[in-house]
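One chain is shown next in structure tokens, namely the form predicted on its own.
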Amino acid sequence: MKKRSFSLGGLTKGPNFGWNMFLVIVLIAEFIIFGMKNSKFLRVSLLLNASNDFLPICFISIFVTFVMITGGIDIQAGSIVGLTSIVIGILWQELGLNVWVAVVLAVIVAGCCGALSGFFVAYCRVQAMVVTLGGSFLYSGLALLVASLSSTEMYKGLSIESESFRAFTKTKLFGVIPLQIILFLVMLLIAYILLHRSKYGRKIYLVGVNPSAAEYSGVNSRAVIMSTYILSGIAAGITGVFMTSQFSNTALPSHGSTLTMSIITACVLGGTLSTGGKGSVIGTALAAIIIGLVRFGMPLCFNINKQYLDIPIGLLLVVVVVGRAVASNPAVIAKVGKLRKKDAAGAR
């Protein structure tokens, strides 16, 4: 049977100005709290050097709204970006590898990863959650495997002395913007115009809302549920790259252990439905960076320490899924509609 085309424009899901307005008051709110408490946090030098601990959520965030936006999860990337470190540390140090043919060859084994849990995902229709969390074991397994070919004990790292490795992340733009950030701008530009501006964006979210009429309609769901678990390993590999070179290039298999709830708390603040169909890449980035400087203003302003810094986003994913869940009720949406026209007949 010849399948039927129609246009996918109407699927185009452009940032919610809303609540991508809801979340700029949040950012500005966070710089007037925070700067009334401790003036250091408005010194634009100090911001940009803090900047490096927030990016990694930054970089991945925006590409697993892709894996989000067609119904799917991954919880796999920060095992990834563990995972991506020791290969550039094992193919830098024990096999005498280019670092940079290191840095490209990591890369793709972490795009591999992503295809991996993406094909058991999209082709043999195993549940997200489980095929990432447990290649969120593998991935860690793995580094951990690959560490131990190393001479090196693992918990020191293996150093990578390479002054142009080492570069990547201490290069400033006219002596002030870290390189990091120009790589951050240059992500969240591709990512948009990938997802907002280009006929693989429209698909994603066609896939997101219904993936029968998806197929019905020729596109290939499941390659395009494949391709976003690649790109989100792309972004990690990437991610991995950075926090190596940002730690005095030294490849641990901990790198990137810590992203996980940080990553999802970014998607899901910034829009993106759990259930696939609705997210952007602005809100997900906004959300990322609100994130960010929780995580460094609350250590220097109100001196709390950063192991109970997961308590903070931990309750900010609850109140925005729990928030997200009432608002959405069909009980809760008939009430405000009553209590509008009553509104609506008092002021007439």
Given for the second form:
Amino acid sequence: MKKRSFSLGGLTKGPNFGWNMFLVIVLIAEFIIFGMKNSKFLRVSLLLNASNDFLPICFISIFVTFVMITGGIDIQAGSIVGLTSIVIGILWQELGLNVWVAVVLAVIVAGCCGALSGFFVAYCRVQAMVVTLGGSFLYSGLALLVASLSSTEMYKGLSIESESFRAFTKTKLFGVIPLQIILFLVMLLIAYILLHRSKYGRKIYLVGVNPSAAEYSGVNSRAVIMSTYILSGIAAGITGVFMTSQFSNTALPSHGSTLTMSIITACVLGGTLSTGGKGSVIGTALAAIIIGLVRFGMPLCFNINKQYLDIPIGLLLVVVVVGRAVASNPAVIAKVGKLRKKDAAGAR
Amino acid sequence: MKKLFKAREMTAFLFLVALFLVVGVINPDFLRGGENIAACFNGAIVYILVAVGMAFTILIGEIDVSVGSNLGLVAAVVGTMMQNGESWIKAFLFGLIIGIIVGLINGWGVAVMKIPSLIFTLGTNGVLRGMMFLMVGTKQVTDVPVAFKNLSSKSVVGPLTVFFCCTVVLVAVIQLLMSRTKRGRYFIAVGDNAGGADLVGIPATRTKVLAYVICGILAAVAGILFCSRAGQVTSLSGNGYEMKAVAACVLGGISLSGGLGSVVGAAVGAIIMSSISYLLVFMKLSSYYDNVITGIVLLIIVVLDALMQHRSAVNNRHARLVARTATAGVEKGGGEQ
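Okay, that's the form predicted on its own, but what's the structure of the form predicted together with its partner chain?
Whole complex next, starting from this chain.
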């Protein structure tokens, strides 16, 4: 890990600083390119409205970063979103609970889903990939099963008639800033403090870098690993609440089913190492916004159908990982070092 | 070691038999005449091929999550070419070439560039899926020649179809090649310990690329069969097959850390996976249970497997300790265990 940050040259001041700078540059480039092509892109109100489309990715990927830093992976978050959504719908419609009570219960259910998978990963030593794969089948299946309890046809979804719930995604602070942006910033702040400014965050990194060293130095690594899955489950739950409210208050089991790839892409693009031990909340958030802007800007400025957006995002992912592999290749590093020396000699 | 391999596949096989028997007890109609069991087998061919391909990448300790889109893209290309009246052979060859190219790209990224396989293939998955949207769009490929469609329902041995018999032969040949030839055993050696395999002179990089190419080819063949069986291809065809294939491999006793398991196990796992939705009908349960049961079965199997492995590791350690104290006792002149 140290070697890698050295290879990035003098740019690495903080954790992942160089990479974050690169992401900021990409973000600015996106604004310039899309803005030049179509000035509508730069309209603030439009941009803020478009944030609805990609905030789900931001919410979840921030906390999936935690899981990936411990060396695990979470591919079940998407299906937890659908489960949360349908649980809210059922609790509201069939049991007649207050919407906000239903929301709290549903988020707790989401946390329990994360805890179950986290338990298997941490205490039964099953690979994270397999457990969360099983989890994604289980939770999406449960969502369908729970939905079949309701009397309405499933494809229509459960419509929740509650003004306060609708207001959750329709309210705008000062008439411009949607409430969900504030929610995003709050979640980002919480995640940042947890990961980068607390003892708990240091433990997460330590478990990712070297689990046995963490265990020997008195960190309860299993509890730490399990807690990251609970956090990502809760984040998925909050996303489920958000998506239910956003899609005209309709609870559907299929909410979030397509998010998995975007979430992992955001984490990796944000500089998280899939082998664990490296990553940052800011990087992931920046990457998620970059992906979101591609999703928003491409159709608006280049008339590209939304269905084709898998191509640029897939390419982005491939190019970034290949580029990083090349940059950390010892032969390339040696060559760059030689060139630098030559430059220094020439300047003299 | 050999016994262990055998035991791992046998668990999956016994599970399949038990599954059929339980359903047979609940609903005796299922076992009558054997046609329903044959239908389970026939319906599994696409999954079997994808899972066997996936087994190669998992055995070498990597993974390939682009198979679903690969399958879909090949199905779309082959379907479109046939719809336009091109010759079958040309269409098949074209499909296979796509599979090989995808395999080469994945192999290059994972083995040569040393990029984590999940991430790289996730990227290619997106690119392939997007290309498929470009090809098919909102239209569907529906005018697949009738003769090609009928091929999928033609049966040879009793109610078993041509495709199923070919698939069985193919899996058997691959299994024999992998267990009996030197090159076949390279895959498991590389998956078990890539560095060690390299040191004893096994071309680890080339083996990994080859595994991805085989995976790509099998996904392409699965795509062609998918086209014939389904008779139509939409822009979402093949979506989700990658995860089901991984689940099939895990059910079949292949360890995701590589080097442990066999191709036959993956095939049996694939039959279990695809049978579940068929069996639900006989148990008079709604299809909503499909994913729940798949998820629970998968979790139970992997958790039990992990716990048993842990237990056997502890037992082994204990046995070694006992043996050591025994020899120490003998040296001192008088210890019996």
